[in-house]
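Read the single chain below, which is given as structure tokens and is the form predicted alone.
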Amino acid sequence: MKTQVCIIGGGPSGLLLSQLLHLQGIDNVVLERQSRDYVLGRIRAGVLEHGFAELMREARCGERMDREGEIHEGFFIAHDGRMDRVDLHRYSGGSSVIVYGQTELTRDLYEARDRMQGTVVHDVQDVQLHDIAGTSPSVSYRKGDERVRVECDFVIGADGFHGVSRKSIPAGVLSEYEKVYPFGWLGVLSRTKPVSPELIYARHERGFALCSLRSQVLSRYYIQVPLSDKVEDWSDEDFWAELRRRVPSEVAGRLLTGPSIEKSIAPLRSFVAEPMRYGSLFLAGDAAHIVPPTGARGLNSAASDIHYLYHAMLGHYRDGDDSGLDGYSAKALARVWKAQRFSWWMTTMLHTFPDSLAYDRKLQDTDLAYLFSSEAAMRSLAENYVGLPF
């Protein structure tokens, strides 16, 4: 098989680029280790940067979105027992993200990839990079009983954490930069109506809370626990206990509780992989970066990668332009960094330490004063959420 660009990796990442690419005229094959029904399956995060909703409507992926979409302009922080709102609009100059599950965003970009006759090869297994250092690249892989190679241009790896483009980068040649948090976010899907029209981050001295939702109809709530729990450990019934305790009177009181949909650990890590670049090879989203959800900017930091790539690619094919290949790497981890502190500042914040001195816990108690004092803190969060220019 022959393309220009070969993705590894069909979440959203790697579709979103893909759908892109080919409206451009750029050839591209995606492959996926799971099937289209696993991938989904995953439940994951739904506050989307206004960054991230352009490139979507540029993708012509976001009718639905703008549809069934929710926009937000603030959120809450919970703290103390009582609820101070975070005003996105006023302090961001305008600006508000939307809440879009990501399951129902790579949804909408299968679909595109089918109506364009899209190339995307699920349920492929040991797939292996070649000669990515030179200009010659390709990946085999293997399906059923046929082994099959794609000779290509450019490789994109955006295959998670676990995959296997990052780890074809000599060892020699990466530098990884890793912090891995004391305590996992269990969260809870549930078919009932959300406490709160706006997000919900709770600080509380049993452990960090969030109320989120995924339409007027799906809730998603998360419960900070140690990282020796299990999912077994938690009954529905005790989660809602739980949570009742850590967010405000207020909110406990009108809180609907269901059956769980979904119910899950989600350990806390932060990880950076540098260089994004490797010969041919160019890493994408958590292949090469991981944030805490804590600041939604998970999912935001692997867009705009894409949106670099994407660029650095129109400008190969069709100017013969290479500066943006040459400077991705630079260019997208400048932005990634900015997303980790900002990760790393709002988990710090927020979240219950073991063993943390009664400094620290004074320190988080001025950080959350000075924030809602302080207008110019108060637009530099705002800044953050929304999303920094790509």
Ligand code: PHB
The other form holds:
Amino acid sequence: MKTQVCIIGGGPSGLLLSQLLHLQGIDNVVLERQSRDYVLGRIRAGVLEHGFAELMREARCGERMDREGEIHEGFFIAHDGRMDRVDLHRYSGGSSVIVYGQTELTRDLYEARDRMQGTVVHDVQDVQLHDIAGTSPSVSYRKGDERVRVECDFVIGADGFHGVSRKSIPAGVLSEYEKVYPFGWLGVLSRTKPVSPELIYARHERGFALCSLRSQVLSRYYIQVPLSDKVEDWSDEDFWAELRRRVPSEVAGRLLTGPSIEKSIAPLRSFVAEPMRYGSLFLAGDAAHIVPPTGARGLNSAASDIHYLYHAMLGHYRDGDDSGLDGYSAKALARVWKAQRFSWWMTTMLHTFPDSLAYDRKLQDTDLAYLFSSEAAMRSLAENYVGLPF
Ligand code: APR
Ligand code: PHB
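Having looked at the form predicted alone, could you now put up the form predicted in complex with ligand PHB?
Let's see the whole complex now, leading with the same chain.
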């Protein structure tokens, strides 16, 4: 098989880039290890920043997002038994975020790829990258009994944190920066009316909690749990009881509970690999960097990668200008690190750390007190949460 751009990974990053390139007449193929049902069964975060939403519209995939997604102009931080609101709209100069599940967004991207008859190959096994140091790379995979080789100009590694692309870069090239947090988030999805129309991030000595939503009839809640906890340890009743303890009593009093329709634990981790390019391989999204979910930056951190890569590819194919490709890694990383900083800060301010000193807890108190007493601090939070410019 021959194509211009071979994209490894059919998550939001790979699909969005595929769609954008195809609309510009740039031929590409997406290789995805899992089935479509499996990819669409994964429950992930649901907050989109303006820049990501714009890319979805540019990719002609924004219609349902604009119709069904909810615009959120603020959220709450609950602490010390009370709720303080962050007015995103006011402090970001009129911006907001869209609450729209990543699962739905991925479904829209697949449907758009189908409509344009884009090539997305599912259930590929044993993906291998060849000759990525040079200018004639290829990617091979097995599907059933058949082994296929895709020859291309560029390979995009959009295959998530556990993918093969980053691992194909020779040892010694990458610098990897990682911080693993000593806890995870236990998440529950339930077909209940959300306790609050806006998200509530709750700091509590028993541990962090988050009240989020997917729609007015679908709630998503999380509680911080030790890494040693297993999903099986948590009955629905135990989960609801613990969530109630961690939010202000007036919130606990109006929490509607129901059976969980999904329950899972995700560890919290920060990670960046540098550089994001090696020869003709370009990394994007979770393949190159991940953030803890506290600042809702995961998907949004991928958005700027896709934006830069898309324009770099356009420069190359349309204008014969490779400056975008050459500058990709540095430009992408500059924004990636800001999302890292913000996610680390939100995580540190709001979680209970098992080994924290009384001094650390005083600083957490002070961080919150400063935030809600300083317009400058509020502006800083808001501009990061709605997404820094690309
Ligand atoms: N070959 C082919 N596909 C692979 C391989 C492989 N060896 N390894 C992984 N994949 C696929 C995965 O099955 C997955 O569907 O690559 C895809 C990567 O998708 P994501 O993990 O969703 O990563 P990305 O598209 O960058 O999306 C980033 O997802 O995890 C969240 O917080 C993150 O919201 C952010 C978003
Ligand atoms: C979610 O709804 O899953 C969600 C929302 C905000 C976050 C993290 C997760 O910061």
